[in-house]
Amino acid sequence: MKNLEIFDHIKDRSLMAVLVVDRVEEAVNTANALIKGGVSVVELTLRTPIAIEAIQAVIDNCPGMLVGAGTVLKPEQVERVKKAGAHFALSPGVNANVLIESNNFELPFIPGIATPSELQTAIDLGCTCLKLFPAEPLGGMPYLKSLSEPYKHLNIKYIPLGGININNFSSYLSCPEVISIGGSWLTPETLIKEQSWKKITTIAEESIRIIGKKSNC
């Protein structure tokens, strides 16, 4: 899928679960639990040795899940996640070599930004969808509004992540530039280790309900 198509799919689904796992089965079971709860976008981070294998397993075993490879920090990782089947990729910062490689492999990429200078660098490298990270420590929604204002005419879109939870994520939904909200509140490590898949489904369902309430206000 091309960049705009991927970003439209992400926008339609509103929430992105951030997932860090030590076992492939954890990734598959968590992804299926999220799907049951109505969340069908996941950032599966490359922070553990089995992450690439987990990405491929989720794509093979969890129909309907849009899978992003997270924490892609090096150009050589781009080819690996593309071959594993990742639909898109993300990073916590801006790396020109990684972005060039993602273009070479036609892998939609969402770099992380925290400042106007980083935002402009990402724009210069052809990015139109950016990850605001870490969103809450930076100042949350007020910071995003101030940061995005000078660039509104460029139609830049944002996915805030970092410090976001079930109690504060809805505040970001009022911003038309925000296409999705991401966080690990959807996939608590303790629940994954306990194999409490039903509880993860319940968290996903409650988060989707909050979105519904917000859109009906």
Ligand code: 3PG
Given for the second form:
Amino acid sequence: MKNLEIFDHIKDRSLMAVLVVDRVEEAVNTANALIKGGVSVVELTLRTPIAIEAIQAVIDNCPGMLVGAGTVLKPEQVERVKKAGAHFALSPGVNANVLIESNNFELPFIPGIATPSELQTAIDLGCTCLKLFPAEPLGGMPYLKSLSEPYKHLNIKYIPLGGININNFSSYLSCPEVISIGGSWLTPETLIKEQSWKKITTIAEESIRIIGKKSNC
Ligand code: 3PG
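Now that we've seen the form predicted alone, could you pull up the form predicted in complex with the named molecule?
Following is the full complex, with the preceding chain placed first.
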């Protein structure tokens, strides 16, 4: 899928769950629980040794899930996540070599930015969809509103992540530049370790319900 196509798919689905897993089965079971609850985009982070295997397993076993490889920090990781089947990739920051490599492998990439300078670096490198990270500690929606203002004419899209939860995510929904909101509130580590898949489905359902309510206003 090309960049714009993938960003449209992410936009249609609104919420992105951030997933950190120690076991491949945890990734598959969590992804299936999320899909049941209506959340079908996941950032599966490369923070554990089995992460790439887990990406492949989710792609193979959870049809309908849009899978982004998260925490992609090195150029050599791009080919590996692409081969595992990742639909897109993200990073907490901007790294030119990673972005060039993702371009070479035609892997849509969403780099993280926190300042105007980082934002401009990402734009210079051809990015049009950016992860605002860490969104809440930076100042949340008021910060994003000020940060994005000078670049409105460039039609940049944002995905705020970091410190977002079920109680504060709706503050971002009214911003047309925000195509998705994400975080680990959808995938609490304790519930994954307890294998409480039903509870993960319930959190996803409740989050989707809040989005529905807001967009019906
Ligand atoms: C990420 O990689 O986007 C963050 O770890 C998500 O932040 P959160 O855990 O505060 O939701």
